[in-house]
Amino acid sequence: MFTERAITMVVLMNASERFKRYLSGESVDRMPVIEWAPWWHLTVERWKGDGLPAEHAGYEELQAYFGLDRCLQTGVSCKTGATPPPPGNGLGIMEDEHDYETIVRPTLFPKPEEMFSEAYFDTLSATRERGDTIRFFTVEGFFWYPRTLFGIENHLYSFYDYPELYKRMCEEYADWLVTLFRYVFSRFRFDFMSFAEDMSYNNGPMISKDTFDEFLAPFYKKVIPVIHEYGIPVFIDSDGDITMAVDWYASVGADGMFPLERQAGVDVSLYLDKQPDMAFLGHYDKMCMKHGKEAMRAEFERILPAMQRGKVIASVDHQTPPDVPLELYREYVSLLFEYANKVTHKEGGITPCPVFLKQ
């Protein structure tokens, strides 16, 4: 029979409580067990031939099929119909300021009021008031937002070609992201935030310190604080090393990072030492699943220590691949939950994520 305090604590343990006190460093139950990227389509395509109804392949039915903690994602962007797509993959749609003024200035940055019905609110509120399910929300990062539009290589160029231009066209997506978030946050407190910005590969970041430091801290520290007023945690999303980018995106004021990719020789450990202020998302190396229980355990296992030190949330690093099939990610889901079971945080045992400490 639950005692009083029991009864308080299962309560208190919905999916949005929990991530925010497991990162608050307050105790919970277990650590919160998501999958924050949508599942590879050749994926689901498998596991549909190994047995998966068609009804549960979709991201938001997968989740509850898995019993997994809800986790949904918010993705917009400042571009509109009227933007024109690039002519191929990593190609952009500009090259200089004339392009930009006249191509594609006039088709950014729609009204937020204009982006969202009163039903989508609707929809959030209810999800909060059923418990079960985290919402984040996502826009593009200083570097990605850029490079969507110059195109990869041109982007690459760009700090050296055309410098006052990107931090004009970073100055205008910045002040069009203030304006968006006092918007969609005084109506909806999202349990985090991410910026898409995949600015590191296998070998590290794709630019310098200095490089950063001119042309992405600025705009950074401009909107950050914005997003910390309403106590939303801010998380970096790149994948490849970022050892280096841990400590430069920590000087801007984020909260964490993720999906710390494995295959990179990341080492959460080495960031908890450098940034204990920091949370991270991922790290389970998706590359072992293929191998079976034991190999998943052991993944596991190396992880294990990071999670109980706190604010190390385990989960793939990123999408799981189709050499995966469906009963050996059955297991994965069942050893996620228990490993997930032997973090409980006592109150005072981590530091808490600073945002949370402001409210």
Given for the second form:
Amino acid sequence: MFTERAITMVVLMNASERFKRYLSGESVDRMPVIEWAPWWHLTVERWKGDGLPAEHAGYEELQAYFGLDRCLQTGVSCKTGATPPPPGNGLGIMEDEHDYETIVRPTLFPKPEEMFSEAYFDTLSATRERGDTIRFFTVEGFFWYPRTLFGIENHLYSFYDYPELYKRMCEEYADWLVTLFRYVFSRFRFDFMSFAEDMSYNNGPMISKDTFDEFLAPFYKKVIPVIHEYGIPVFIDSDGDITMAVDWYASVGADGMFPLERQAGVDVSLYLDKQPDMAFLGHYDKMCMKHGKEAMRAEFERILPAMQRGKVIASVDHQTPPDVPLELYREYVSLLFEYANKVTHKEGGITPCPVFLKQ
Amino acid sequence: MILNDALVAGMNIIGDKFRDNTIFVPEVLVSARAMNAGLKILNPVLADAGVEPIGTAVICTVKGDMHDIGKNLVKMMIEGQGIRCIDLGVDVDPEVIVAAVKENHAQLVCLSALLTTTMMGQKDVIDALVAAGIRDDVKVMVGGAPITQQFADEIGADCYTLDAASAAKAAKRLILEGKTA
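Moving from the form predicted on its own to the form predicted in complex with its partner chain:
Expanding to the full complex; the earlier chain stays at the top.
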């Protein structure tokens, strides 16, 4: 016999379950309410001045403080402590094949079993059993990764200056990723994973479709099916205007993208028209927050139709700026819950993400 | 003829295609690199012939901001318009910019900012130009991901452009307008 409390627990979903159902196109009690990125340290400092207790200022503590669905990231790189650090912001650690062969490559690609302790997987599993945490796994994408080695500007030249080296670097990286994914995901099924890319700026992608198809797509086509074998949706993290890039990433099997920066002119409703299978996280214009509750409500009203017709998880479209007082952020969270409760997808018609289409 | 009909004309085509998203950043960079290689050969010849740049621009990313790819793109496109560029780099103090304007008799200041936290640095530069008494002697052009026309108007900038190609054309227009004013 169910008590009233037990019935309530059945109806309310936990964070992980809600997230999967939302991306599967199934009905939910409400939209997931998450902040995928840690808060900006400048913003947190400002909030401390506004009265935020210091013991709540950590990433996990802030999520609990505001009552959000817990969402935690595990980020890994193929670099090691032996990999040379860049000599300055945006600068590279190699120029050509010789540098890659002698300086960089010997320091890359640690063995997965040396990266994670069994205790870490136990921790992940414990939170999964409680079901109160969305866990996501992040690696560098095939645009971001070579950029960290070449440096920002030389990376852009490398498509012309060192095309074969670029492909070799990505091929070796993709091989390592496949090994990593099989090791990690056979031990723990993350709720989603993300590739850090930042391939776009405020006027569109930095590279052409032809360049994407030649230098990035083959490697995504190699690793995404492996991730999908474990039932894990794949998101691409790219700032800027991704209106063109969203189709390119859909073509290699990505399930979603974030953060869909409004300031770059992104309109998620257009993406739902052309990529209805994909999920989209973010898109809430952070620049409106400082203007007060009515401005924030108007921004939710703008996104609500998209939230109701697709797998849009409204969230700040990067990090809350430091010009937003703590009290206004509380108002934002209150509105976020209000609008999240308007999205249940009980009427159906929501298509699953590609990973769930295949299952 | 080589400068105007080949190098500058070529970069104009590159700029238009970049603006229209038919070519992208790597193509602009390799094109600008080719143009600069040509200019290195041409510059001594032009100097001997008494050909001067149409003007001088000081360009940088503002204080607190380390991003320079957008600034570098604008610089290369502006140089393609026959404008001498004094590149101060990234994370530049307003006082350094004011000093560079004075020292080089620049007609234009181009300010880049990628971050919402650093965009107000563009206003700081304009304020510094006012405080130095040279605001009326120089045009200020602003750009970067978080920058909008509204923001440019609010801080008292003379010009905002959405992309590097438009910035280069606006730079040329502003300098030529200044000469005829």
